[in-house]
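First comes one chain, alone, set out as structure tokens in the form predicted alone.
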Amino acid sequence: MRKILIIGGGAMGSAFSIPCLENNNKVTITEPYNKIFINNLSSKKKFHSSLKLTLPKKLKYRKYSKDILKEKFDLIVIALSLAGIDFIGKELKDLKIKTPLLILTKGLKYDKKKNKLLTISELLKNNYNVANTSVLKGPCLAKELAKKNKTSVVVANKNIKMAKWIGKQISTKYYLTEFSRDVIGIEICSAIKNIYAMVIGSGQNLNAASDLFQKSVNEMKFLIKYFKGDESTILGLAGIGDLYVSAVGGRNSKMGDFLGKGFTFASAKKKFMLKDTVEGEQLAREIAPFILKKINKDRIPLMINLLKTILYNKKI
């Protein structure tokens, strides 16, 4: 039995304890700053409204404080969202904190200052100097893991006896875990497929959508590779089966089909989507200053355009 922390009580974070769970580990949720999931969370049913279902009473909530991270864990998980690492990130350099980490969080942050585009973990290492974290990522939808759907997931880190041993921690009969060593390959993959993943929405037929998954498949494959990824990555869990995952139904492919008839990404988040989170226009904001300057826009000609689309509020 290990004891587990997961920081971060939305939708993935709260699905991703119910196999850690069952792995008879001994599960804390905490949730820094979002008032419902904390109301969530902290209420006796533990009904969470985004999943929809009511989670485990062996879950224990705690409410959030720096001095949780200060108690003997043996492994820490990071749910937040994008926007949250760079708080987490702090808390963990000021306390030195050592413990396994594991990052459920999908995304790229851009470093204006050195003018570079950094992984999440990579952020976390030279910005808050936070070491011995590995990665998961692949098609996983938060709703399907709570109900206990067969799910595959992918945990890289360098060290693969680490990877090795989160998957033993929290891998059942329905989540399945694979293992890699291209940590930043995976993470970029998890990243930018959301980006994509708009793309292949905007084909208005079953040709059309798979033509341009093909396209996106060969570009992300070259941005694995500019990034010093393995490119090999394109074809695991984390690259083609999370494409396909968010392709086929999400609020990224969705907002893709409005694109693709003709709809302004701010006119069609207006009308359609007002109250939705579109992940791949968050990332399209943080890359583009990077991308559109930095990389050969003949390699990438759809994440380029989906970029102009989103920034300079244009038809696609």
Ligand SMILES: NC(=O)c1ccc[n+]([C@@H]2O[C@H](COP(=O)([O-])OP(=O)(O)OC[C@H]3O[C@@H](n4cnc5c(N)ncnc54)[C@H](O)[C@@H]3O)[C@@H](O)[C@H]2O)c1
Second form
Amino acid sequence: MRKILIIGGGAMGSAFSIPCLENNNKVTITEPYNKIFINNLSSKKKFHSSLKLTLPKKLKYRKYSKDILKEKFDLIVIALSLAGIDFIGKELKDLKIKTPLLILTKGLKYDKKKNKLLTISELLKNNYNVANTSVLKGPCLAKELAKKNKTSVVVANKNIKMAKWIGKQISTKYYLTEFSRDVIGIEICSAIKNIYAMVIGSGQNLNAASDLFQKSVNEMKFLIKYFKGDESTILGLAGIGDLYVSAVGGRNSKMGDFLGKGFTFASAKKKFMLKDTVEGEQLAREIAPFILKKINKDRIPLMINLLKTILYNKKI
Ligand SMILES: NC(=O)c1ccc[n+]([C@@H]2O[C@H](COP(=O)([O-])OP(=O)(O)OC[C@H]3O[C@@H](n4cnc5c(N)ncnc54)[C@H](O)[C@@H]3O)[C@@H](O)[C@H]2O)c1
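Would you mind generating the form predicted together with the named molecule now that we have the form predicted alone?
Let us now look at the entire complex, which starts with that chain.
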């Protein structure tokens, strides 16, 4: 039995607690930001409003404070969305905790000063001196995981022993783990698939969507190599695995469908998806200053087209 702390009580952090508990770990969850999740998790019933289910009684909720990070845990899981990464980086900076950290967050950040795109593990290391990180990615809809539907994910760390140790603590019959050393490739794939899910969603029939799927895979392969990841990672769970699930369902491909029907991003958002977070849009705005300036547009025409569609609110 290990002691696991999950930071982030959103859909994914809460769903992730289920296999961890089933594996006989002592699991504590904390929520630093969102009042609805704080209310959900601190209530007696523990009904999660996003997952629409009651979380296990054994899941312990603790109010967030920086001090909780200093307590003795065997694994700390970061399940915040991209917007929360600088917050947790600042909190962890200088604490010098040795506990292994596992990052579930998907996304990339643009470092304006260095004019570089950083993956989340790079950002935590470069800007906040947090180095003991592994990443977990792959096709995993939080609602399906929470219902214990079969899910496969990949844990990556250059130190493969650490990735396997983490896998042992969190795997169950329905939550299967694979392992990789290609941390960068896996982080790049899992972030940009949200943009390519929009691209594929814009295809207005299966033939067109399949064409866009194949060309998206080629562009993703190019980008993995550009950022010095291993291009074979495209064939894994964090590559085509996650691209598939995002392209057949979810908010990014839904927005892509509206773009394909001729709406601009702003009009589709206002008319059909006002309250939805479209992660691909946030990522597009974050990475556009780098991608549009630095990468040969002939190598990634679909990405460039989508970035311009969102940035300039044009028809695709
Ligand atoms: N690795 C995987 O298998 C996997 C699967 C699904 C989702 N995800 C990723 O997990 C992350 C969370 O997804 P989710 O579905 O739980 O989202 P969610 O919206 O349900 O929860 C978001 C979480 O981030 C926190 N947060 C948001 N803005 C913040 C801020 N400014 N400061 C501090 N905290 C902030 C919220 O409080 C909440 O805890 C996303 O990056 C998503 O892509 C990973």
